[in-house]
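The chain that follows stands alone, in the form predicted on its own, written as structure tokens.
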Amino acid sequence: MTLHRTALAAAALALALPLAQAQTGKLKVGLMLPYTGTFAALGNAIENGFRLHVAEQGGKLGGREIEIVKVDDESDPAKATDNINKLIKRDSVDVVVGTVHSGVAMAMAKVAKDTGTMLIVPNAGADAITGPMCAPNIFRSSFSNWQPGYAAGEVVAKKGHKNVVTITWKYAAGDESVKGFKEAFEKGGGKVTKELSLPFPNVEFQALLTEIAAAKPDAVYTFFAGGGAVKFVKDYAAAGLKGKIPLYGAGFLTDGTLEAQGADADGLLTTLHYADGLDTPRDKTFRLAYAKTYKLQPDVYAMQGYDAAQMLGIGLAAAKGDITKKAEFGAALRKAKIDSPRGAFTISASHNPVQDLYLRQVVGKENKVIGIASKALPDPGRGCRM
């Protein structure tokens, strides 16, 4: 009789020990992002924030040690579900953090979505991801591409001008963007009278330039980043539009880029939930720790990578490590006010950020601060179903 009792508590035992391992051991995260192209920059600015929060809880993210294992999406969509399943499958890791090109985030929500694996998106703007694609595994530190877009629209509608010409390249994130400024700037009593656009990552902008001269609008409204964003505001300036028709944008457009811009920058006017010289208590802790840790000045995508990991921290905390407790992960993130660089905000129902839209002047080589566009934004999250 006790050796039954002895054999039925070893394999009692038996089957408790992986789950007890799962709650306990390495948590393995894979980081999709772009290495190489016109967004490597921003993907090694993420992976970069992303280390860094994990580094001050000493390696650990609710109790659990962290693994990174790393694949570069090559902003490719095509791809996009070849590498997210290599992360799922063969790697075997408990959570996808990704990425930076929205074409790509939304193959890897779906394949997130399909599979019930955890994705916090650090990046990506689609809409869709906390609209039609949303899931209770499906997060967002970032923003959705209608936030800085509508913020923007807000800002040029209060400044007077009537016609606007937008620009972008042809993919979700400048088609969103665009929509969302369309959508507050006409609201705000203006007219956007030409939408120009062309395909990603093409960056032969002279006969749009041409057009936008020949046009003559009260303002521009654009969104690029990276590489393009460089080339797209110096070839602005070569151009002679800049003093002549005043730019706006996405942040984007001069965040991380302004060293390469220049003196072409000065002056232009973005909104977006991050900036240089906030200020605050929180920024200058984490900006003096990046510049410290990486010798580089932090960037939005940064500190987008640096609370995708606090948001990972706050729900794995809630589960008591257990990533597959989905239900308690969520609920913690929801009902959370997370202490971020950028100022502090929520996540909503659909799980993109409530957030402070800032408007901000280049000045030097600097993002600086010179309002709030839009005060606790939250994305209307239409079409989003959980």
The other form holds:
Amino acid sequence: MTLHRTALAAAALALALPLAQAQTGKLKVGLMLPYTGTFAALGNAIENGFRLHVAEQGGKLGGREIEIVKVDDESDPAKATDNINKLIKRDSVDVVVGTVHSGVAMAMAKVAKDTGTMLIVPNAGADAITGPMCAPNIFRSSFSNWQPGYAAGEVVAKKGHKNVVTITWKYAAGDESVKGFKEAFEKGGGKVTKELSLPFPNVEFQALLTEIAAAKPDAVYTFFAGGGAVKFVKDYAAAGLKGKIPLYGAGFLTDGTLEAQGADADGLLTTLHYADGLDTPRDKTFRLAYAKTYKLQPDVYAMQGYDAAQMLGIGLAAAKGDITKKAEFGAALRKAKIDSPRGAFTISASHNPVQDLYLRQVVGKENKVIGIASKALPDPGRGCRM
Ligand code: PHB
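Switch from the form predicted on its own to the form predicted in complex with P-hydroxybenzoic acid and give that structure.
Once more the chain from above appears, this time first in line as the rest of the complex follows.
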């Protein structure tokens, strides 16, 4: 009997050992980001930011060495399900970090929810991800599309503009950014009189700019990003609209793009959860380290990638390196104050950052902070049941 018990105990120990060891082995992170197309620069900045935080932690998060596998999602929603399944099934990643494009991210969120794989979204603002698709294993280090849009709507209403035309790409991010803008702008007494759009990632803006010139609104609100934002700002100026009809945007319009936009971006007012000239010790340290490592200035995308790694570190430490402990991982993040270069932020019940939305103005090559458009703005998390 005693012998039998001892044998059982030994067998149980043998079974338990490999599990205990797995939690100190390498943690495989799948980076699913755009490395080609109009958002290529954004994907690279996110990866740089992510790697910077991991390097600052000596290559480990939550006691586990980080190994990265990458896939280029091409910002193509049609390939999204296959791409994330490759990471989960073929590469056996423990966690997925991605992506930039809202349509791709929604397909990823569906797979993450179905498989229970931990997902941290380091950019894509699709409202649904922290709304109807919210889940205990899905977190966002960036923003919801509603947030910068809503903050811009408040700013433009306060400026006294009454009649605004919007222009964007016809997909979740553009639609939802405009929707957030419209909600605040119309609450503030304005009216969106025309909503213009073109398919993602088209950049043939000419006909739409002609329509804006003919409509003569008080102002224009826009969501564009990456390569498309560079071209839109240049085309707006070339069409003779700059200086005539004030242009406002979600801050992606001028983030990571100023080098290429040059003087055509000068003076533009945008809202975003990051800015140049924040002048805090935390941001200065981050910027210095980033510039030293990559010989580049960081932008909002780099910061979001950095914070995705910070969030992974916080959750993983609470779970003692075992990412399958979702309750511990999530509880730690929901009560954390994340020490971000943007300023400290918290995570809402639906897992989206509660953060300040800055008002910025382009001065030379910088998105200078000129105020806080919306203090500690939570996404409403509409439709999230967790
Ligand atoms: C998005 O698709 O959600 C998106 C893409 C690029 C940005 C911001 C949001 O800069």
